[in-house]
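We begin with a single chain expressed as structure tokens, specifically the form predicted on its own.
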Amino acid sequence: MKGYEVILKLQEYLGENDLIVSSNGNISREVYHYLPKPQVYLRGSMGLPVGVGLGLAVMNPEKRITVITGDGNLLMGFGSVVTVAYYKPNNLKILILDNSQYFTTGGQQTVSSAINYSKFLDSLNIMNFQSLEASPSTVNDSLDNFFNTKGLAILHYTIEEGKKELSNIPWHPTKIADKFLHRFG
């Protein structure tokens, strides 16, 4: 399955409620376009996703918490993993869809394949955790168990390499921060 097919299954997942933090890119643009509005789409802010889900999640004890990232994006970040592990906010959730690119700008490789979450994670004491190719076989019941775990869950779905062609968001990053404030704040 492509990143696009994931986050359009998600649409039966996430509800008006619940607070997503996309990573900047062709992530956004599809969260923008396929789930509830608004949201936080980060634009320009490579590796930030994580660690702004960690702090919503923080601030918003009461609220469920989506992060959803791409490879290039947590790998720009990887430390924030390792605060959330520390922390552990029960109401946070980190999808990655890892197609093993910096799909949105040219596809350059990324060294995601070398490595080894399941280890990473573990030595993280992070419990609530899969790996696996997403695909229309495996999604449904791997979304279930992701979204009705109690406590921090991390899903990592090796992908496709594919898009939609989307608009970019229309709005620019003050403007997204007001309606996702005005909203939920």
Second form
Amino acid sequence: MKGYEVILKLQEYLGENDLIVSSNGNISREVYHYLPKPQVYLRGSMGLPVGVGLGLAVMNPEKRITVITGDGNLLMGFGSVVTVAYYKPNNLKILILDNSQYFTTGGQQTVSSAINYSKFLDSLNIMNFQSLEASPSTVNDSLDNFFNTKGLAILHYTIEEGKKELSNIPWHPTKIADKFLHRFG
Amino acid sequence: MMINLYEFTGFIEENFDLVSGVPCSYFKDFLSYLTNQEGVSQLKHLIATREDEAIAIATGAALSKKRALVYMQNSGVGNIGDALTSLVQLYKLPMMILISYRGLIEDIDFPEHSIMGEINNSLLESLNLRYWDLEIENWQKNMKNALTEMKDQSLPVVLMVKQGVLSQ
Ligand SMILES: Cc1ncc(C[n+]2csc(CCOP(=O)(O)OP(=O)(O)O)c2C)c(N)n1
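One more: the block was the form predicted on its own; return the form predicted together with its partner chain.
The next block holds the full complex; its first chain is the one shown before.
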């Protein structure tokens, strides 16, 4: 499956209580167009989506936070996965969409394929993790498990490259922040 | 005489919900005081792996109307340019950053700090960061001025921390 097909699937799982942080580039654009608004669409700050999600999670224990990140973003801020594994906020979900590329800048290879994600995630001693290829036959079960099991979860999907042509996010970042802040009364 | 840590930490607890950062020896006593308060105080303290990660964690707090304080050595300012310009300043989020001022005369034997020490102020100015000195005698006033600016402008503000101010 392609990244946007996985993101479309998330519609079934997300409600009022869900906050999303999306990594810069193509993924933020897809999250803006395909999922309920407003969310935290990062336009820059490559490498930081997991940290932003962690801050939201520890400050808002009654909400469920999902970080949707590309492999390039994950690798640039790799220490943040370890920080998350250390603090283990039980309301944080991390979804890694791994196309092994910096897709947004033209599909240059990342070094992601050097990681055995099952072993790596296992070494972090979190209860709920999975690494698999996203396909129509696996995506329902893995997303059920990811969202419906309580506690910190990390789900790593290898995905096919590819996108739908989508327009740029029309909101200026100050508008993104304003709209998102309104969700907090 | 350094700042009274009981009073300083009390002020932090009153004005902030979350603290995150990467240590500097200039914060040693302050940070051990904070660690001892864990469980007693409501303040959340997360140790970061990098300074930009600390800024990201603070951003998550600021995006949900919580107040965040970040601490780092000035060498770490070299790690947060993108976090500031493409995140905190771009989305206009308030936060306070304590930065230890390394590379002054007392660091004469620590050449790793000398270049950053020289460009410290011009770098902060290039980054459009408003900064104050955290003074032992006037720290409450310094903090309040910075807090007012932070809230009025909804932007990050900086307090520079010299040797002997928050640690012996
Ligand atoms: C600090 C920094 N370096 C480089 C870029 C340019 N850039 C924008 S998106 C991107 C690729 C992100 O890759 P990934 O997270 O894997 O997402 P994908 O594009 O594959 O969906 C890069 C390199 C940037 N925005 N910021």
